[in-house]
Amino acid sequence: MSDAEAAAVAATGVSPEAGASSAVLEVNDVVVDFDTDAGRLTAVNGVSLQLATGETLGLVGESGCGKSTLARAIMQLVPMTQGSVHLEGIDLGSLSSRELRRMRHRIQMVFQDPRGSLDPRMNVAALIGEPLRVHRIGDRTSRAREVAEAMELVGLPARVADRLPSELSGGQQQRVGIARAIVTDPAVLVCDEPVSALDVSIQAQIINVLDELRGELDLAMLFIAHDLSVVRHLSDRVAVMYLGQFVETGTSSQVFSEPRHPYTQGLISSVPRADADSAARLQTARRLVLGELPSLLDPPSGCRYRTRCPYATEQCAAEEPPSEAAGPADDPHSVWCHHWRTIAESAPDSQPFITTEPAPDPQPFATSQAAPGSQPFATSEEQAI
């Protein structure tokens, strides 16, 4: 047993299952349903993923896919009519109120909205502080010492730690929201669109914060994203989702290089870039990506993809098509499309949304070029409070 799942179990005192993976988290099978006044809507369908320490899987796909819906089942924010959630080999879906309460500290949450996420009326040291109280981990002393640690890897100047919420910038306040996440150093960090309610500006260096966090912690995280530039830059894997169900998942390098889904190859292409080929590009997101997407509530039969797929046939509106391999046996590029080999064959070698090496981003990311002396993480609107 790892120190971690010995941990584990003295906090819960619930054993991990017999032949439990080695991943810090695994998803099976998940099904979140939920009953409205139209009937019975399936949010997530049977998704399964993994993540090992240390890594970031980059979860995309439009609104209301399903993505913020998969995340709080993981949290166990809301119930799962099907499916598990094994943390650190402990079987979270398992364990009583207590024995799950016992566990959060473990598994972690950054929200989309800093400023709706923290209590306007505690001051940035307790806010942090409060899970540490929550989970009784050590003293006054000790918390103390934890809180200011936690500031200071995630950038927060020692003099915010008496401020409210309302004094803080929106940067600043989702530093806030990320210590606190972190302070009780858990093994997995969930990241629901963490920068999407920022300024572009203040989106970069959270990015960088939470890509240095990971490193310095060891951390497994899942980064729930809509712009794709920032979930290929921080992400190792990436899965895409559409209605509730992963359609591609491999390394962000196969799913953005050599995307084989049909839905894949039009959200890549539909990302703007100045350059020549981007009329053909959106062209190519025009052709692959038609109509609306279909409800929830009566969701297509087959392939969930197809009244949206210009290669749908008949196969697609009768079977609902399994996972395939994209390559290798042993290679984690994997798709759920009836004819991708079909398309991959069929494709032109000029197809826009394919590129041996992706055109490398803008760099609203780099921090090392940042004037000598100057704080990288530091904004105007920061230094003025």
Contents of the next structure:
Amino acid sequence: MSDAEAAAVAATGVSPEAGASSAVLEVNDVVVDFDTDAGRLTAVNGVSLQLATGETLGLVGESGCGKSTLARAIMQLVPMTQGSVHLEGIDLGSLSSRELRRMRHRIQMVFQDPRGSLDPRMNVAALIGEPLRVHRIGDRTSRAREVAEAMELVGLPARVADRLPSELSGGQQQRVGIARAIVTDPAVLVCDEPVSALDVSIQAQIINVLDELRGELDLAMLFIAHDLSVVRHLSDRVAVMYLGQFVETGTSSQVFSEPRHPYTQGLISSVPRADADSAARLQTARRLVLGELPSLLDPPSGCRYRTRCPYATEQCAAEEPPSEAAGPADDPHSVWCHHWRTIAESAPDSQPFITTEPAPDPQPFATSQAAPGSQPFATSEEQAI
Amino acid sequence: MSVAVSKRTSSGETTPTARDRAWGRLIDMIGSRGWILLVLFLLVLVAASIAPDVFAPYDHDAQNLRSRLLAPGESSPEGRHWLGTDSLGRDLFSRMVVGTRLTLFIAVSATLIGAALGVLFGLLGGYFGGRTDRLLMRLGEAQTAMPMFLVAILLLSLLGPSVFILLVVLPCLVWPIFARVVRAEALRLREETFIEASVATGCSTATILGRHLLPNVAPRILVLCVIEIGHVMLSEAGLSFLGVGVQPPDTTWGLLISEGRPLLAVAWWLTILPGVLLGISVLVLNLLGRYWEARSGAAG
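Now that you have shown the form predicted on its own, what about the form predicted in complex with its partner chain?
Full assembly next; the chain just shown is listed first.
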């Protein structure tokens, strides 16, 4: 692969083994704007991704970074200002509403709120059978059979078939949501934080259901979460999103063991762990992700992360960072940061941010006070701790 | 009606008024078992309209000039007239029983027609919003603002009174009420995730309106129907009283009241007793509707 090709791959987040031909979902440069009372905000700002059959892409980022909006744009539930979504080679944006409706059984979604996403006046069997009914798949008896199969696949006992959603537990409700989504045998499954609303004890069960399904049904899955451990468990590849843009993409092991973007590093070290280093890691996280999420109504110039980044310089305020391959030329690992090389050199790859010491010599980057619009960073204070 | 008032009503929000509080106290008085009595009363009315002969002691149209204007409880050669007789010696109780059928028929069918229209407009307006919504709601407000009673009298006197015209005019009185309630519910429901989920699933708009929105507003529609049947009953009685509604020999409670009015000074029962029955029926329907509404509201 030539350098130019590699750059293109890095820019679109295509994994090298998933060529354009095998991509079942192709999202190009999607922009979603919302008009609010306070003005126009850009929730998703030029995001591209590709997904191959059987592959799972984990999408992480904090609340309000545009993850769910991206999912809804892919599902064509919110209008895109710009960009395109191709499902199995078909441009969804070019379809009439009727044609789009007919395509929908190939791409389905699992929602965050299991109870809210189920019609309270429909029983389980009707809810799971609805996609088959509206897409006129099979006859009455074959639908009943497929509903029963789907219920078994997601681990719902047959006796709940005539219950209403309000009579089910949260975990069972989400199983119904998943069964609804897979009953039409879709090519792509979009999961928008499918476990965030559930008890921790139930989360693992639902994750396992999804894990088994994607193997069994050969699903391409876009898995959105803010829980990194869940994403790490499920995903082949991971994309990290910040304020409507990707900041880092790569295989799951690359992003988690060699995070290159300071935001990714901060996210990973903010995951609490039951070990001796936990406190130190949290401190690292505090140092790497400063202050509050800026408003999408008025995003920072240049690199959007710079207002919270301890390494920010004037360059970060002036130029939007391009996507760079963070490894060998054919590496799918991409990072959107001006300084990732310097940051990587200053911290050892194998054990990122486990030492109590702050990353050696943050001084070269701490000139950011000069950067217009960025807040002064509490480097000295952090070192004192 | 001023613009400000209609805006407030079209938003579907309600703040408790003195009137609402009075209804609340009445509903509290029903208690948990009282509503069975109310339902029983309605069942008797329905039974009387299905089989009036079982309930009516005399032929409602049999004239007997020798036993004219008997007061309640007096007897004629044929027997005792519990509610008295009219100026042609006809048994008032029998006439009230027979009048039940047409009274109920007109009230129920006019309400159902109005409900169907209002639900359709309300769903469309609430779900689509924008221009459709504004058009439909302005139509409803125009309708509400027009003195429909005068329009009804005009229509009925131009085209001649008939039950059919009543079934055109009376629904016009009630559909805006249904449209407002359903619209407010649809506005709320369309923001729910399950509606978004059904779009994502691939449901057509008709499916979303018919299979998701409608079942979720159905309980409120039913409650409103019960209340509105009472109101339509009153309106029909009013039109019949004015002589532009149902015409003899057909009879309804409203027509009975109207027929008794000239004799109010000599035979009070001819006006008062059908009036009391009408009043009680409207009250029962109202109480029942509001009781169910309060109970379902508290439940979820």
